[in-house]
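Below you'll find only one chain, the form predicted on its own, shown as structure tokens.
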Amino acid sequence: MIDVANLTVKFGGVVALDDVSVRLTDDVIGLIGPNGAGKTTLINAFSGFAPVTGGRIRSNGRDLLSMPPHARARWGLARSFQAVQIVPDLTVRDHLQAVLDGKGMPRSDRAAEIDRVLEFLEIAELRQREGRFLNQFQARMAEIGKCLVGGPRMVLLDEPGGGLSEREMVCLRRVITRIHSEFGAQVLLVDHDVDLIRDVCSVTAVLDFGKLIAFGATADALANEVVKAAYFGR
């Protein structure tokens, strides 16, 4: 369970978050919201990459907001980016290694792990391939990987059906769905496709303007009518 309190960051006079409260219990929850509504910086708040001006974010007594960003990694926070983080000489096994080595995981336990979760990824295949001759796809399955390796309590994805075709998608939406029962981690998903939101998210929550205008089950967020405003438009 993660719990965020009031949690307000500020760049300058631009209040990015103003005084978001939610508490996150649900295997995979949906983040949603126009363009500049607060949602990677509510990402980046937790992964210690925005300036939290106030408020805090727990787990299990845990306050997340007093470890620097190494700690909360080593905790079991991992994310992915809307840019693909994938360096094009490594290989995608060097990848998920790269993490492992923050980690702290015996040396005799990596190679299992690594197996572990390429299998999980269906991209098993392209272990030994570069970072420079994957397609979109496979770097999108390659950068959840690295949030999969060493244990995660909590998986942050960042948009990650970008550029995907509808095939890609079906196994994308396999992959999230599946991330807790094989992983025991909660995922908390940002993304502007309102179907994929749809499919795999049990509640969703809602930023505009950086506040919070809606929370709960993914079908009532979706049809709530301050939201179609907001986000739809309406």
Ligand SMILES: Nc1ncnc2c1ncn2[C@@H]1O[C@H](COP(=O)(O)OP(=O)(O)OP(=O)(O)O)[C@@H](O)[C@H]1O
Contents of the next structure:
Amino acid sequence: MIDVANLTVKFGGVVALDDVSVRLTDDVIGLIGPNGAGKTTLINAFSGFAPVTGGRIRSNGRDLLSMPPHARARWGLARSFQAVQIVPDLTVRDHLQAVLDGKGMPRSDRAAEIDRVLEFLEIAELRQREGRFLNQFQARMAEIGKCLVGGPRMVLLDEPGGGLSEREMVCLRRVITRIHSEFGAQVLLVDHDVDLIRDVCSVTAVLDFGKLIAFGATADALANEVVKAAYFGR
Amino acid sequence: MKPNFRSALALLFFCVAIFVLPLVLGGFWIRAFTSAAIFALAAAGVGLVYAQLGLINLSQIALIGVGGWIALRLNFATDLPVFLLVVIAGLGTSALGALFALPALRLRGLYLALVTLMVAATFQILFNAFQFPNGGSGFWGVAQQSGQAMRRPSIATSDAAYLAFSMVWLALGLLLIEAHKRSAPGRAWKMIRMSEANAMAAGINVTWFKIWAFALSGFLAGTAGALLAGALRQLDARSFTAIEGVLLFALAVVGGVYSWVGAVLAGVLYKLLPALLNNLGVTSDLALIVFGVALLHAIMTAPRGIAGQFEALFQRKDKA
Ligand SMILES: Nc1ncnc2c1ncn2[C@@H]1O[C@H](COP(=O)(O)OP(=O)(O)OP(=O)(O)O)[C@@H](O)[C@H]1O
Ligand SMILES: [Mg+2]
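Having looked at the form predicted on its own, could you now put up the form predicted in complex with the named molecule?
Complete assembly follows, chain above in first position.
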């Protein structure tokens, strides 16, 4: 459970998030909004990369904003980037290992943990492949793999479907729907693909110009007149 | 090249360097190779910071001087064995190296290069003002006349044995770097190089691992300084100028920062090439021109340095 209260983020004069309050309790939550609405900024505020000027983010009584970014990650806040962050000369296995290095998991359990995640993502055979030899879909899966190792509490996925083909989207959809049951983490999914959101998210939040304009059951949120006007155009 | 073959080559190289070179070389060359090995150790440190974090550090020469100062100071103040002097000089210098990382937490690129250059210039002035200890009295330990010499370990009192001793340290230093690259710090450094946000999101403490890289580089510089003090028996402040720091960094890049071979090549270029030119009766200033050309070459066509070009050559052969 994550509780966002009166969160405001400003980049100079630009108000990227304007007094956003929302309680995230469902297992898989959608976050949509037009380009520049503030979706990535919200994820960045969670991670500690956005200039928060007011408000709180709390989870189970812990104040996330008071923790440095790496401590939030170790606490269990995992996120993927809109532009995948895969190191050219690091193997897939070592990407996941790098995340585990900070989590204090006993050495003996690490290999099994990495295998479990790679098998879940169906990229176990890429274990030893370096980042530069991965195609777009494989890199995307490795990026999600970094989020899943080491017992995440909350997984924030920023447009994981960007640039994927239909067939790859099918795989991605299967992965996202099973994250909660397999890893116990809450998932926040940002995507422009409304079908994906409708399929996998029980509730959805809608941002527009930094304001939360709707939040509730996905079908209701998508049917909302204000949302239709803002998001789909008149 | 297969990893096993690679390790075998490295082993062969160091066996020759430790056991054969001291036997076959003459006095002049023994001293030149010793200096080359020592500066290769320091170059490995700058190369590490540049390769892993993309940060330019021009102050390595100052740290070599500091390591030499600590070793000389303790040499005259205590009876500690030389081996320990080298280790203590390394550790002390690594603490200072970690301090040098502080500007690197905020700056990169040209700005960081300039700051490190200023640091090197400051130390150049300090070394000139206080000189290196040579057995004199007081804290600075500088005697005006007839200074005393740095001890050498009892197993390596001759120049030939000291060459082997220095080569062993070089091998150990390069192994230390390799061990880092293959474990958690190496992974963390690569993640940081991708982007700091990426590293932080993966739970990596960016500040800590940057400081660690600088401390490791400082450790190598400090041991190099202590070894140099033993090799030359006394240190001269004029060897530790800021311009030498720039040269050391440039040659580390020319040699290649991504493998140990590059560090060895940097040592060879920095100390053996001038010795060779001297030996041929040509002014060793010619070496500076060669360095300039080599640097241009590296910048324009060989970002992975000469070591990288060798590697590419071998890989082409592998495929054929
Ligand atoms: N680092 C930054 N500096 C200045 N302004 C920024 C920065 N990051 C985001 N913004 C601004 O904040 C607003 C929200 O941007 P954000 O990236 O969060 O949008 P988004 O909803 O993720 O859009 P998209 O769908 O295009 O990814 C935009 O107006 C953007 O220009
Ligand atoms: Mg975005």
